[in-house]
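Below you'll find only one chain, the form predicted alone, shown as structure tokens.
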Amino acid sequence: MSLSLVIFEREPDTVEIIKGYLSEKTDIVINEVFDDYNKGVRYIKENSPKIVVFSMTPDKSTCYKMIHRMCEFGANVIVLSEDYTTSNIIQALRHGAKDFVSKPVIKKDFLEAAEKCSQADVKVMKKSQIVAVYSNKGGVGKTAIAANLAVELTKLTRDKVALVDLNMPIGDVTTFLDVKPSIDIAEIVNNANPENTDFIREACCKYKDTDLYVLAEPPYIEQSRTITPKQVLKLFECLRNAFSYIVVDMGTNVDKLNMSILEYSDFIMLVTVINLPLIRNCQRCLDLFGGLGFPESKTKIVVNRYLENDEITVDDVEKAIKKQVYWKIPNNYYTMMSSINKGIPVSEVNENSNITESFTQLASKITEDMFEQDLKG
């Protein structure tokens, strides 16, 4: 039985190229070609074709909405675009697209996407991803990394991002971003409801005019002691429904609460600096995670305050821990201290600094690796 396919494209040459590629696919039949996208969406609603090839226009916001609507109608959407930046790919996939092919359209890439979308069960992206930033030792810059990473993820993906302070009993996220929330995590863990995404967003403090939301640590040490792993995991279920990305500033304790969160997370950013005691502690964490059954690919080693001419090299670290370093954040003391003292991310101190560039690139790499991992299943 042949599968029906519809093309949204305003460039006649591209239409002919696609038709030529699909001439090799005897199991796919092109039903219609639309240069009027609104008319095309109505057709999708009424006729329910299996596959839609959707070429994006400069009006990306409208395109994302159309992709979402067609996916709701049951179509498997392949997005074509000359803009193959991480942000555009993420937005297309977040709105339901099943694959993304860059323009000019390459035959191999397009036919692979068409084959995938012709399958009965097409892989759907996870609703959200959790990045836990962890170290079993304080003073390595964990909170600074969590805060700046969350800021860059928000800018890059243009999605709603949550920054959760679970560095209990004493967290600093609100200080690092100079926010004054009226509600903290201790007040909402008992009332978190996965069906009520509005409640969970309202419980978080929005950072300036962005889509970054901060969930603050409890103001009193006594409150943190009453929060259980079960409550926190229920909270994360709610957060997954409300946010595309959740960055967690973890505590340093090796306890049931922290291990439960790490197990539930998609990625663990294990932070260290290059000195012998901390490298040893990093190895202990890796041994612990292995003993708990965490997949090796889940943990990413992040070296903070990196200097090119350190006596101990990254190669030395990798040999010692038997694992590749995922990312190196440069030691830019002036920019980072100015950021901390002013309560603003490093990008607002100096958008052209090497450390700002590092966080931007780290956010890009994490999103790309998450999508790749998720698509592999």
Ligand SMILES: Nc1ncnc2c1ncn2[C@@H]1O[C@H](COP(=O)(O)OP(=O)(O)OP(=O)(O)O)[C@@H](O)[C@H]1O
Contents of the next structure:
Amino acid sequence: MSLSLVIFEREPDTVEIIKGYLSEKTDIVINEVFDDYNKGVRYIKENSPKIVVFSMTPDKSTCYKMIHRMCEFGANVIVLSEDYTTSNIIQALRHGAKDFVSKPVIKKDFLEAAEKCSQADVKVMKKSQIVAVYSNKGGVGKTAIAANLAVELTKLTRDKVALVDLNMPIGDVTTFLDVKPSIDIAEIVNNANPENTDFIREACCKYKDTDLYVLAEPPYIEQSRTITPKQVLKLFECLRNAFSYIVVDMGTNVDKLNMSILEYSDFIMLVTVINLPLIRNCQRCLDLFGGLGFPESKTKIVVNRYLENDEITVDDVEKAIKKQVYWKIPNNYYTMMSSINKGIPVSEVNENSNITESFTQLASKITEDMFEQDLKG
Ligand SMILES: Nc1ncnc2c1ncn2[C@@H]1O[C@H](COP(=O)(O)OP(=O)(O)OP(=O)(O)O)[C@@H](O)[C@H]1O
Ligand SMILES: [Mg+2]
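Would you generate the structure of this protein in the form predicted in complex with this ligand, following the form predicted alone above?
Everything in the complex follows now, all chains and molecules, and the chain you saw is the first one.
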């Protein structure tokens, strides 16, 4: 049986080259060539071709969105682009492309990609990623980091992101983003069904007109006490089906519930500020995670409220905990306080501030790491 292929390309010469290469592949039939990309996406939705050759335009963010949509419609997408920087390749693959071929298109590379797509079965969706923001001490900036990281991940990935408040019994994510969810975790864990992704999305509260969804902690302290690790894991199973990224603002307790959440997460952002007791504490957490068998690479040390001229340097911290610091978030009291008081992320207070830039870059770094980890399987 022959396989249907569709080409998105505005340069006639490249179309001819691709047609020439494909003439050798008797199992592939070119159905259509589009220079109007929106029309092309509609065609893919209605006709489900097996392979799409998608040539990127300079408007990268729109291209990534289109790649994502075409993959959702079940197509195996080969991306062509003159820009073969690592970040472009990673973004294209992260949005679901099966392969990336640089332009001008070389025959061998193109035919290998086409072969790979011919043999690919149904597209396997990338596993969604859970990032737990944790410290066993209060007040270090867990909520500030979880909320702002979730906002930046939503902007960067254009995917659906959940921000979950598991700082039970007294969470504050809803205050940081000034949202008022009508349903909370306690209700969801009792009614959630992993197959029903609409239910879980509707149960969360959308942050403004974005793809960020907030899930609040239970309103009554007694309700939080009844939530079991088993229920939280079921909740995560539901969230994984409904969202691509899940950021969890954690409580400080070193108890069974929190350890199960950390175990089930893909990444742990272990937050500390630079002072001796907290650094020692951080070391203890690392020992504990090691004892629980968490892979070393899963835990990332995030230094919050970082000051350039601090008496204790990042070098000192790294020596003390025998682990590299993953990220430093600058101390910016004014922007952070204004953000909390207004119930908006720091990027809305001042998009040019050092702290906004730090969160944007953190989101970018972590998505690249997630992608690499996902590829390793
Ligand atoms: N990078 C930063 N620069 C300046 N101030 C910050 C920064 N990060 C956090 N803060 C301040 O630290 C305080 C505590 O932050 P946050 O509420 O996020 O901590 P937390 O770890 O979630 O605390 P809790 O354990 O009580 O939930 C807030 O008042 C916030 O303004
Ligand atoms: Mg908090």
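Rigid core: the largest C-alpha set superposing within 1.5 Å between the two forms. Residue numbers count along the first chain shown, from 1. For clarity, every value in this text was computed on a predicted model and none was experimentally measured.
Trainee: Please determine whether the C-alpha atom of V314 is displaced by 2 Å or more between the two forms following superposition on the rigid core.
Mentor: Comparing the forms between the two forms, which are aligned on their rigid core, V314 does not shift its C-alpha by 2 Å or more.
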